[in-house]
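Encoded as structure tokens, the following chain is the form predicted alone, with no partner shown.
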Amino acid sequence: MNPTTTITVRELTKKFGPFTAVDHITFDVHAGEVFGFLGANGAGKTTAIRILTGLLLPTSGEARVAGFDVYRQPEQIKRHIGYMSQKFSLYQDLTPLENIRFFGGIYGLSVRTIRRKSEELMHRLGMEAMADRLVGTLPLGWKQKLAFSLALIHEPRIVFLDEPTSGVDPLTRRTFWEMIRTEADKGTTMFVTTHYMDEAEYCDRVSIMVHGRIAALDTPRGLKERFGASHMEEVFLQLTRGGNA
């Protein structure tokens, strides 16, 4: 595995009985890259992500994440990645500080480190005044920023972001993508799924899955040139509607 490559996938396949959810996909993702992993509902991207995050074993093929094998080392993978889901992995009946302490403990951080990171996070996010409020009472945008920060609290090499901006306003989405880019510039790999095609423009490279296979993979500019499109929405529609592939 190349030291600058954080995810390596070769002919990865997952079958559920006669149904093939992921069909011989191959790609690499590099350190510090914002990698967009797109596809319509049922295209297979969620199954692929579950394999890459150590939650599901593949049927065949190869994959290594942060240097660890998905077959033999799923627990090591889980310790070296961050994950933020569409539903924001926060405990609603805990305060932001309590969530920070809880997740810091799960990732094995020392009490001293958790205390330091708690202060840093609350200050960086501008959430000092909300430190003792229940997360369930916070606006969606604040929950999103906190969940993203918690996915990074143990300084993972790779962060998986599963539709992280779903349901938030355009201004908050832009701010969130600025946070993603900042972390990528520090060398962290950002593996992002999104239904917003304009967000694909923020990615360094984009893959688009159709019926379990990767139908296209390139930079946003390269994809638009290849498909004669002015924006990523056109590329996506051409591929998912059975057009030029």
The other form holds:
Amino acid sequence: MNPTTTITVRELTKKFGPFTAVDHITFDVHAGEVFGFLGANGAGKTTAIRILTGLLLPTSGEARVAGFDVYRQPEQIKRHIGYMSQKFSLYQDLTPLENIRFFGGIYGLSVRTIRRKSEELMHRLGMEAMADRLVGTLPLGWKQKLAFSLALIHEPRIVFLDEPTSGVDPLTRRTFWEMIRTEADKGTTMFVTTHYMDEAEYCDRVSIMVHGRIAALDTPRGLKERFGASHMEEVFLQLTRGGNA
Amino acid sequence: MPIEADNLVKRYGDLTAVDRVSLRVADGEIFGLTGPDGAGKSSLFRMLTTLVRPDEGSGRVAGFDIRTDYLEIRKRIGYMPDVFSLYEDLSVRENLHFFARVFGVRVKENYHLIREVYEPLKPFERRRAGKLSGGMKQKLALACALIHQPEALFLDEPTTGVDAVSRKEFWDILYRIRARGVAILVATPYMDEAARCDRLGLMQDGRLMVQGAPQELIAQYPHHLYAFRAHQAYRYLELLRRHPRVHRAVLAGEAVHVSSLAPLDPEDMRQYLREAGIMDFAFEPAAPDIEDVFIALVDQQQPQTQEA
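Okay, that's the form predicted alone, but what's the structure of the form predicted together with its partner chain?
Once more the chain from above appears, this time first in line as the rest of the complex follows.
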């Protein structure tokens, strides 16, 4: 494995009975890369992500995530990745500080580290005034920043972001992408799924899954040139049209 | 007018979910509502579909008063709420027939109204609704909302979480429904969909900040917008923000969108960037999109607000 490669996937396949959800996919993702993982509903994205996050065993093929093997070391994978989705990331009836302590504890950080991280985070996010409010009462933009920071609390090499921006206002969305870019610049891999095709433009490279396979993988610019498209949406439509039942 | 709202207000305790919203949707018109979660879109839908009573203001749907004539209104509208609301353990076919029967119509007689929505579901008629993919659930919900030939359709984020292909198909169907003269009020978080509406309202904190044709809204963009492009353009966000005449610098795909309250001289800006040691870049005036308009309006209305 190349030292800067954080995810290596070779001929990875997952079958459910007669149905092949993930069909011999192969790709690498690098340190510091923002990698867009797109596809139509039912194309196999969720299954692939579940394998890469150590939640599901593949049928065949190979995959290593953060240096760990998906067959033999799924628990190590879970410990060395971060995960955030818009739907479930924070406990709404805990305060921001309690959420930080909880997730820090889950990831086995020491009490001292958690204390230091709590102060650091609250200060960096400008959330000191909200430290004692329940997360459920905070505006969505703050929740999202906090959830992202918690996905990073154990300094993982890779963060999986599953539709991280749904439901937020445009400024929050753009500010959030700035956080993703800034964090990637420090060397963390950002593995992102989204249905906002304009967000694919924020990624260094984008893969598009169709029927369990990777139909295209390139930079946004490379994909647009290849398909003669001005927007990623056109690329996506050309690749997947008629491709989802 | 099939859909009319006049100064509608809905409060929940201390929270004003909808704050004096007025709008009209004509026959054969698609009116889009866009805004973040919590902006008040769903509360507005619930008042217009007679599920909750407004605290202030008035509304008429299909010619009837939303406070008093709710039984009449319910017969004449189709509504897709923001959560999947069909019977998950009934089949596709059973759901459709159930809704037809509730409204006293026959699927056979009204099938022409739903043909284009329902045809793709035909091979799965016996499947339980709960087992459908996101795109198919959305089509079934639309078929069930259309079977009784409503005069007005209320679609509350029908495409959230649905992939771009299914969303495109959904909008092709909406255009055909519009062509039959139905008034459509649709909420969407996707700005590309917002741009496809005949008219569009931008909502934030319960208020409808502005409404008009998408092109009109873009033409009213109050600031001046420029695009900065360079390899890893995001690395220069702080530098751009430090310039005294720059109001905002935000990521926009590969580029950075730079806005200012008064026009900037692009050459001055290029000089500023060169002096900071950047060599290979472009700084040009840019055309705003709906998101840029949204951001500028929020700025104008809440100048003191911190970035969240």
